[in-house]
Each structure stands twice: as C-alpha cells, then as structure tokens.
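Presented below, as structure tokens, is a lone chain in the form predicted on its own.
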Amino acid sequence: MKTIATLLDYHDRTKHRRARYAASLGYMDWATQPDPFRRYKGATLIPLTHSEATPPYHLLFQKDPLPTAPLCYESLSQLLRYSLGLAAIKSHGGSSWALRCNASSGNLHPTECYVIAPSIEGISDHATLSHYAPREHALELLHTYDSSLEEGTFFIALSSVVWREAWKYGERCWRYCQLDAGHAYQSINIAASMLGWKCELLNVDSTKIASLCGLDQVERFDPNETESPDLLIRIGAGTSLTLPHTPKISYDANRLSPAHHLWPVLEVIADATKGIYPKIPPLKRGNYLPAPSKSSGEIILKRRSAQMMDGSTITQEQFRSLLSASLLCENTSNVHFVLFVHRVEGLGKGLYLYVRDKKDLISLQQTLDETFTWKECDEGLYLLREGDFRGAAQMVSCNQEIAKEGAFSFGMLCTFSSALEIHGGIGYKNLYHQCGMIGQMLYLEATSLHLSATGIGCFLDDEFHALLGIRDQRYQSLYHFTIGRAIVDTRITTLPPY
C-alpha cells in the first residue's frame, strides 16, 4: 500500500493545472544543457555498417514475418541503424542538432542501449556486452563473456539517464524518460521485423537490468548522472533467460552537464518502480495491412515531430488507418484513445473514444460522463458528444494551437487503478511504455500516410479528465497526440546524419 500511496502522491504532484504547472526551472540553463550522447572513455569503439535495402513498409506487418537474416555484423547493425541510430541533422543560424530514429521529449533523448549478444564476426570471438553510441553508429565494447550465449539470439537493454529530461522539465520528465522508453522499444521492434526477426519483452527483474549491464556500479557514473533500467528485450528465435554475470567494469561514463539541479521526488519515484516487468495480455491486432508504401528504411528515417500543423483536412480512410495501425502494438491492451476530432472527410465534428480493447467497453461507460451519447460509427469507435472541440484540444494541451489545428488530437486514457494494484509500482512504469509504443508506430504509419505527427507530453491532467466526467483514478490519460498535416520550416537545412 505504501508504494501505491507513492505513485498516487508522484502522479498527483506532477500534473499540470491551469493554475500550476508541475515544478520545474521555468527557464532553460543553456550553461548545463546535457550532453545527448554517452560515451565510455578508453573502450573499443567498434565501427557498424551502413545498409540502405529496406523492406517495403508494409510487408513489416503481414501475419507471415520476413524471412529471418541471419545474426551477423551487417544485420545487427542495420537493427540499430534504423530504431536507435540518427535519421538527419537540423542546421540553422550556424546551429546544428541531431534527430534520431527513436521519437523523444525535447529531442533530449535519455535512453541509452546496451546490447549482450553472442560471438559475431567482425566483433568478437566471444560473447559480448556493449553499449550503443549513435553518433558515430558504433557500439562501443564494456566487456566479453567467457562464458557462451545461445546461437542466434541476443538481447537489448534499455535504460534512462533521468537527468537529461529534468534538466528541461523538472519532477514531471520521469514521465517523459518513460515515454521515450515505449518508442525506443517499438523503434527495435519494427527494426527486427525489417530482418525477420521475433521481438520479445522479458519479465525480468529490473535489478537484473542494472546488474547485467553494469549501471549498479554506481561509481562509474557522475551521481546525478546515473541510469535507470527501464526493459529487457531478446530479439531472435531463442528461448534461454540465462543472463551472464557481468563483474566490475573497466570504463566510466562520461559526464553530460557541469553542474545540476537536484529534484529529490525522482529518487523516490524510481525506487517505488523498481520489480518484475509485467506480462501484458496481448491486444487482438485484427486485419490491418498498410497500404503497399516505400521502404521502411526511407519511411523511418523520414519521421519528424511537427512543430506546427496547416489545419487541412484528412480522409476517413487515413482516420481509421491511423487507428488500426495502433492495434500492431500488441503490448498495449490497457490503452483507449479519447479523440478531438476536428477535420476527418465524412466524420463529423465531435468527441469520441476509440476502444482498443473490448474488455473495457462496460467500465469505460460506468466511468466517463453519463450524458455521453455513445453511438457507435465503426468498430471500436464512438461518439460521445458532438460539436466543435478545437478550442477544448488546445486549452488540455497547454494552450497548444498544434492540437486544434491537426486534423484530430487525442488523449492516451489508460486503465490506471487496476494495473497499480495487480503490478504496482512497476506497472505504472508499464502504462508509460505502452503509450510510448504506440507513439512510435503512429508517427511511423503518418509518415507512410503522408501525414505528420506529433507527440504532447504537456496537458492539462486533471482539466481533461474533467471534460470526460472522470472522478476517480479507475483511468489516467499518460500522454497525447496530434496528426495531420506540418507546416515545414524551410528556414532549417537538413543534412545527412552521416
């Protein structure tokens, strides 16, 4: 009960409110603007490959997957290459940044990769532990295990340098770094389907996480630069949880910022989500295929978050394709879609909720407002109220025009309480993941829609679920949307990231 009362406690105190906003700076300390890329001073930095053949996008998605590559130095890199590696650098006004695969909060990009694989040529001779620098695409070799690992299979493990969200967003960035964890993960996931391979979460012990890849030794880390681990994945045909034990490690990380402001609640919050990684009931995925689209590899690295929208209107059909591809997630049953939309061809003007899971439908009605109409227009999909709700997208989004001028926005609504009380503290964690799964794979399907996307980690907690009737924490919206069509800034240049 205590670690309930402490998620509750976290949650509440990082909502933001008309009146208040979840404590932060306020401002941005361009003098300890964090480092984006980790580097382990003195190891071997093992240059990776670069490879442009690409499935088409769709066939990523068919009941048969692909036929399977084979585990080697050419394959593992074009996995990280297209899910963690850069997709474009920005330049303007003799600035320059780096965007990645992976969408994130700010662009600040807390997680980081270890990857624990087998002996490959062109790597090493035995099996290896090694942590993933995506600048210079390259992984960057921690330690070699005397000690073999199964043919064919290895695993990824993710983690979050927590600092690099709190130095822009303050108590509420635990949020984000999860977030960012969900689209890190289905960034792999959609780049393993790329070679055929199976992508599985382990339901692991978080604390095997940390031992496993070395970020228990704590000492080798500045102390406010730490990480947390966030998933354990294994990609490959293999069955075997045997994880080698990694000893004390030679490399220290290097420092990302020269100084740091210190927020106390995020200690806290992540020891209370601290356990074993939930099993989720798979989500029924139904028929959807994307339509036949170009390479997955182009549509990935064509992925942007808008920065503005042009307020054009979208078809139905792109509506429900959008809402079908949220379904290939199959890892996010807990998540239903609460929708503003404003400009979808042959639906009118209204809010709806979109049902992801049937098994929800009932509690879903018993909790939302009871005037609610709830007619249904298509499977999965009601309408709740009709009318103009721009204006109510905008002001949940702390009073973001991009939310009013897409063609529809959302809120993530998730089943809160219950996951809390059958998972605890790291099922809380877990319902961040899900919507950052399906964060990813929406900006992924926009973007072979020839639409655009954009994730919105800031609204109105409370003001939304108010406008929905909620009174209790039965569901918590955890993160929002917008999608349609960007206005493109052509005052920024865009190079090749390498």
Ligand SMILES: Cc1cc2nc3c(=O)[nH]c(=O)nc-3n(C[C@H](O)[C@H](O)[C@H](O)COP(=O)(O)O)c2cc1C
Second form
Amino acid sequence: MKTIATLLDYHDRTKHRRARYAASLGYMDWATQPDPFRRYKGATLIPLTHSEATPPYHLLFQKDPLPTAPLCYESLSQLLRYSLGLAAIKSHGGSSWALRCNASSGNLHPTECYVIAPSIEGISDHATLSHYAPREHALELLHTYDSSLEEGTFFIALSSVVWREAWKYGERCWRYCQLDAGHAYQSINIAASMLGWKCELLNVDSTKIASLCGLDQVERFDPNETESPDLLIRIGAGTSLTLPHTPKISYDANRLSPAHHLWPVLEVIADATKGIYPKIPPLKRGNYLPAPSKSSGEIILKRRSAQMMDGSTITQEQFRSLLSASLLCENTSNVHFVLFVHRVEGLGKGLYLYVRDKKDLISLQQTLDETFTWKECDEGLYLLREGDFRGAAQMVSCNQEIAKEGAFSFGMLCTFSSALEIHGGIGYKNLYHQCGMIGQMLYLEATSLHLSATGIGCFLDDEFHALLGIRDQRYQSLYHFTIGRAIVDTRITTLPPY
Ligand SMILES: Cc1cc2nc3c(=O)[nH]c(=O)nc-3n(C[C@H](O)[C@H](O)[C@H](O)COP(=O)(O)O)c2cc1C
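Alternate state requested, the form predicted together with the ligand (shown: the form predicted on its own):
Let's see the whole complex now, leading with the same chain.
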C-alpha cells in the first residue's frame, strides 16, 4: 500500500496543470548541460561496421519472420546502427547536434545500452559485457567472462541516466526517461526483425539488471549521474536465462556535467519502481501489414520529429493504417487512444476513442463521460463527440501548435490503478514503456506513409482527463502524440552522422 501511495504521489505532483507546471528549474542552465554520450575511460573500443543493405520495411511485420541472420560482428553492428545509432547531424547558426534512430524527449537521450554476448569473431573469443557508444558506433569492452554463453543468443540491457532529463525537466523527467526507454526498446525490436531475430522482454528483477551491467558499482559513477536499470531483452532463437556474474569492472564512467540540481523525489520514484518486470498479455495484432515501401534502413534514418505541421488533410486509409500499426507492438495491451481528429478525409472532426484491446471496452464506457455517443465507426474506433477540437488539442498539449495543426493528435489512455495494483511500482514504469514502444512504432509507420509525427510529453494531465469526464485513477493518460505533414525548416542543414 505504501508503494502505491508513493506512486500516486509522484504521479500527481508531476502533473502539468494550467496554473502550475511540474517543478523544474524553469530555465536552461547551459553551464551544466549534460554530455549526451557516456564513455568508459580506458575501455577498449571496438568500431562496428556492416553492409548497408536492409530489407523492405513492410517485410519486417509479416507473420513469418525474415531469414535468421547469424549472430556475428556485422549483424550486431547493423542491429545497433538501426536502433540506437546516430541518424543525422543537424547544424544551424554555428551549432550542431546529433539525432538518433530512437526519438528522445528534448533530444537528451537518457537511455544507455549494454550488450551481453557470447564469443563473436571480431569482438572477443570470450563472452563479453560491452557498452554501446553511439557517437563512435562502437562497443566499449567492459568485461570478458570466463564462462561461456549460449551461441546465437545475446542480451541487451537498457538503463537511464535520469540526470540528463532532470537537467531540463526537473521532477517530471522520470516519466520521460521511461517513455524514452520504451522508444529504445521498440527501435531495437524493429532492428532485430530486420535480421529475422526475435526480441523478448525478460521478467527479471531490476537489481539483477543493475548487477549484470555493473550499474550497482556506484563508485564508478558520479553520484548524481548513476544509471537506473530499465529493461533486459533476450535476442535470438535461444531460451537461455543463464546470466553471467559480473565482477568489479575496471573502468569508470565519464562525468557528464560539472554540477547538478537535485530533485529528491527522483530517488523516491526510482526506489518505488524496482522489482520483477511484469509479463503483459499480448494484444491481438490483427491482419494489418504496412504497404510495400522503401528499405527499412532508409525509413529508420529518415524518421524525424515534426516541429511544425502544415495543417493538411490525410486519407482515411493512412489514418486506419496508423491505428492498426500500433497493434504491432504486442506487449501494449494496457493502452488506448483518445483522438482529436482534425483533418482525416471522410471522417468527421471530433473526439474519438480507439479501443486497442476489447477487454477494456465496458470499463471505459463506465469511466468516461456518460453523455458520449459511442458510435462505432470502424473496428475498435468510437466517435465520442462531434466537433472542432483543435483548440482543446493545443490547450492540453501545453499550448503546442503541432497538436492543432497535425491531421490528428491523441492521448494514450492507460488502464492505470489496476496495473499498479497487480504489478506494483514496476507496473507504473511498464505503462510508460508501453506508451514509448507505441510512439516509436508510429513514428516509423508515419514515415513510411510519407507523414510525420511528434511525441508530446508536455501535456496538461487533468485538463485532458476533465475533457473525458475522468474523475478517478482507473485510467490515466501517460503520453500524447500528433501526426500530420511537417513543415521542414530549410535553414537547418543535415549531414551524415558517420
Ligand atoms: C517521450 C518524448 C516526449 C516528447 N515531447 C515533445 C514535446 O512535448 N514537444 C515537442 O515538440 N517534441 C517532443 N518530443 C520530440 C523530441 O523533442 C524529439 O524526439 C527530439 O528532439 C529528437 O528529435 P528526433 O525525434 O527528430 O530524432 C518528444 C519525444 C519523446 C520521445
């Protein structure tokens, strides 16, 4: 009970409200801006390379996977390049910055990636623990194990440097770290399917992930820049759950900032959300397959967040494809979409609900405003209220115009109190992961449909809930999103990242 109260307290105090945003510094302290790239001083750096050929995007989602690539130096390189690697270098007005395949709130990239692999020619003739360095597209070798690991299967662990997000977003930042971890997972999942590999989220304890990657060796990190363990993924055909024991690692993490602003509640929520990662029942994925399209590598590298939308209309087929594509994220059955439809051909403007898993239909009907019409327009899609919701969409999205000028925007409404009651603190964390996974999937689907998207972490939680008549904790919106056609800022130049 204490944990649930802690979660609810964090959730409530980090809600943005029109009258009071969640606590943060309120300005950008450029002198303490964190380094977006973690490095381990002295660790051997193994540069990665691979062939540029990638399969067409739509083939990744067939029921029968693509032929399985062998686990080798090149395939591992390809997986990391198209999941967490750099996608482009942007520059404008004398400054330049890197963008990556995975989207991240504020482009701050809190997510770090560790690879635990059997012996691979070109990497080591022992099983290894390494850290992925995206700027160099290289592995930093942290440890070689004496014991061997099952051939053909490897593990990826994801963690968050919460400070990177706290620097800008203060107390609400823990939510963003988790959304980002979900984006990173889905990026890895998609890059794995390019190689015919299956990803599985393992139901292990977060303390196990920390000890596996040496994150619990806190003396190797600046005390304000430690990493909190998020997810452990098994990739490949194997079923091994035997994880090696990682002894003391010899390399210290680089310092990311010269000084820090502390937000004590971030320690509290990190502690309250430890535990064994929950098993989420899979969604019914339906028969949807993306239309034949370009190479998956091209789509992944082209994905960009829209900063402005042009206010144009999309087709109903594009709209439908986007909703159906979200069902390809199989472990996301706790999430439904409340949509502000502004400009979709053949679909009236209004407030809609897309029920992604029918199990929740009745409880949604009992929870939401009793005057809603619930007119079913398509499978799972209900018109709740006709009307022009552009102003409301912008208002709940912290006044961001992209939510009004996109073809539609939406909030990801999650089964909330039940997930917390069943899974405890780690269930709260997992809900954000589910939303982030869907976000990354929809970014790519939008790109393949020649549209653009933007994740919206900044939204007014209870103003949105009030629009829906939500007065309790059964459902809460944890992430917002907008999709449409972007206006590209031609003043910004784009360079290849490597
Ligand atoms: C969890 C999350 C929340 C985000 N919130 C916002 C937002 O509120 N407003 C916005 O304009 N962009 C938002 N973004 C988009 C990021 O700013 C964008 O991903 C980042 O700048 C990197 O650019 P890229 O997506 O083009 O790689 C968000 C992205 C994520 C993943």
